[in-house]
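Next comes just one chain, in structure tokens: the form predicted on its own.
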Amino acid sequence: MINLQELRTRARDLLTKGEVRAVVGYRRGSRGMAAEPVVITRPEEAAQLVWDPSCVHNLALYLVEDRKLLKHRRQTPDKPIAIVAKGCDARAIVVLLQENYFKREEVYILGVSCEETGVFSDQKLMRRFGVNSQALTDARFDGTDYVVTSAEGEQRCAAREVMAERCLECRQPFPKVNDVVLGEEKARTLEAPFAALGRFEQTANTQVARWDFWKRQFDRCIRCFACRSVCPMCYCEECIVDSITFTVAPDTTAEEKANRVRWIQRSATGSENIGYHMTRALHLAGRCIDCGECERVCPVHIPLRLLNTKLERDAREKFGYEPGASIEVASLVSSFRDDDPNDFIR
């Protein structure tokens, strides 16, 4: 169980000693136990810190968003920024640091062991209390079931009811790449890997079937992008959506502005929609560590998770290849072996 004092103390000695610029880790929210992604800058904000089965947020997002404000004040960091880490975020730092957005030695990694809580999903709160996570005054795993704790009282629920589909299939809970840990290396068999997609391709079990599904889903699509800002992989200074070489001057026409060359349309169309979510996922191969947030904050509730399962399943069954898991090991796409499959080249 992770001691969340030596937690708090960590993080203020870092500050004290001057050894990283910030902490980037999680609060308690304005409302219930909900956590929300903090910045700390001042020793004495460390006792802020929390860690709890609320912390849902991929917090590598926030080392991607400081690296832009610097490169927009043209500044060059002095001393590396420290951040709280689970399983999935501390992958979602290797790959980033697979494809040199940053340095090693630019980031400390305060790892935390998910053990075997994980984080719940505020759905399935709802589903099974009638609740979400601003409603609860406590939540704990117990070792087989979680008990939350809101105005109606202690409940309590078996952990696959309300626990994240990503933490029920989570193959590495534990920060494999870390400065300091936190916790117990320990393993969840809550459900075998890609479960959740073997159910999905065992009702929709034809392409046909697939596509109807597919087309349904991106023609709810709002286009709202919150998918995109809210993942760490998508980095991309001009994303394919958006204008491609046009600098916009104070002469610039409302003509030229319309007629500007763009690769996908802004607007929420299902064609447009569908080449939206499909580059997206393309792009995502072999980077995507299954952190869930795109689909957590989806407003309609798309299912991205897995369309881009789909594409990590694939790099493992047909390369090995597990994305996050080294960062001496190359990126899929920046890689070749002499024995890789070719058999999907016509």
The other form holds:
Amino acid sequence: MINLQELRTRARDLLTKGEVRAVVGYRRGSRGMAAEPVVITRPEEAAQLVWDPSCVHNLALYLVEDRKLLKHRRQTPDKPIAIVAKGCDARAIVVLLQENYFKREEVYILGVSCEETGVFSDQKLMRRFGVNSQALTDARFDGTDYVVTSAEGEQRCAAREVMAERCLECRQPFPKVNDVVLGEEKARTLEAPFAALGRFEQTANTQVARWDFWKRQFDRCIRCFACRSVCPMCYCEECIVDSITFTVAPDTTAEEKANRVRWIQRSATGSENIGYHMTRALHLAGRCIDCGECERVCPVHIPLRLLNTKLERDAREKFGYEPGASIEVASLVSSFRDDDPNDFIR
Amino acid sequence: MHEQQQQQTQYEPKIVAFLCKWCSSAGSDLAGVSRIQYPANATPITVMCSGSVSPQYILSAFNKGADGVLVSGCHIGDCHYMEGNYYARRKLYMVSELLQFIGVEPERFRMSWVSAAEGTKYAKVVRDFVEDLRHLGPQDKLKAQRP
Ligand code: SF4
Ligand code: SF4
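Can you give me the structure for the form predicted together with the partner chain, which would complement the form predicted on its own we have just seen?
Time for the whole complex; same chain goes first.
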């Protein structure tokens, strides 16, 4: 585990010296140990910061929110914003930098290494202990196992029993791109990359089985767009799957409004939901860094990671492309190789 | 049985074919002027380049009831815009993979390289496609069920 005091001191110093205008991090929430995202601007607030396995959120989202707000206010700040970033958050930031969403000097990456822990899955905690992180008061990692403290006292369990699925498969729990990093670059892969995807493909191994599975999933999507809202990569001001995001200015004519192409209807019906999910997955191809936030926030438990990792694996195996690995390389869909797959073409 | 057979013969697959202006569209014209016989099931939509075909076009065609979607462009190396078809190949590979992943029949979406001189090839691509779709029957997985 990293030294929490050091994290707080770093954040405090950055704010005291005026090197950054704010720090995005985690603080203790109102119930139990469950962390919540926070943006602090005053040095004394740095004492609130925490870092533990309940820090599940991908904070890169708040960089995007910050950008949108600045744009709205027509402000160009002279100082960067600092962010506490674990491995996946840092990879998300790399993608945003690669896409020139903001510039490297506009963000200060206070990296934290997950080392061997990763973060909790509340669902798994429920399954294992009957409570989620809001009912825990403490969680430690003793090198092999988790020791969690709740009303029941101390209990231990193997890390894989409570760790988020994505963390078990994580290949890069260390923020490679950073301005400073706390914790060591060590990792242990508890599951092979794409293990969950592989398991799915083994069970649903026919076209009919796959369709039965996905139809069931898509049919129950309520199109709340939580998965889109939580995704740092879904930063488009206008989203083609959602007509209410289309810009309407005072001088937009009724005709212009009527003529906007609605590729996908907003109604949560089977076919439109599929349209939404295919579009979402394709727009994230080569960009999704598998922070798993979409799946975590889905109120009806649609296994969105399967769609994301399916394309991530294709990108890796067929195109040798790894999302979030480098700021300099061309993105997946703006590059090609002579030996890209061709035998599916007649 | 008899009724079923009748339905089978009545079912005419609808194909939406996105053809690039410089090669495949010219290829389909050549098939026409050469009076090559091939089924009239494909509705051609000329696009400037296969690289300009957004996955959205494909999803939308299926949503509006296409039984099959074809994207056809110039052979690799022959793109009028030098590399448009390279981008198309990469992008549409993922579309095809994703559709199969959720259980859509792989035969419903296909890509081909057809040059302006390959009228015969274009006719064959469409003929084969129609044949395959006939076996599959109508596409109702992605089709909008609107009242
Ligand atoms: S996915 Fe990797 S970097 Fe992200 S929280 Fe889990 S272990 Fe850490
Ligand atoms: S997949 Fe889940 S989170 Fe996303 S829109 Fe559907 S119900 Fe909401």
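Numbering follows the first chain given and starts at 1. C-alpha atoms forming the largest set that superposes within 1.5 Å between two forms make up the rigid core. Quick caveat, the model's predicted, so the values are computed rather than measured.
Arg337: CA moves 2 Å or more between the two forms after rigid-core fitting.
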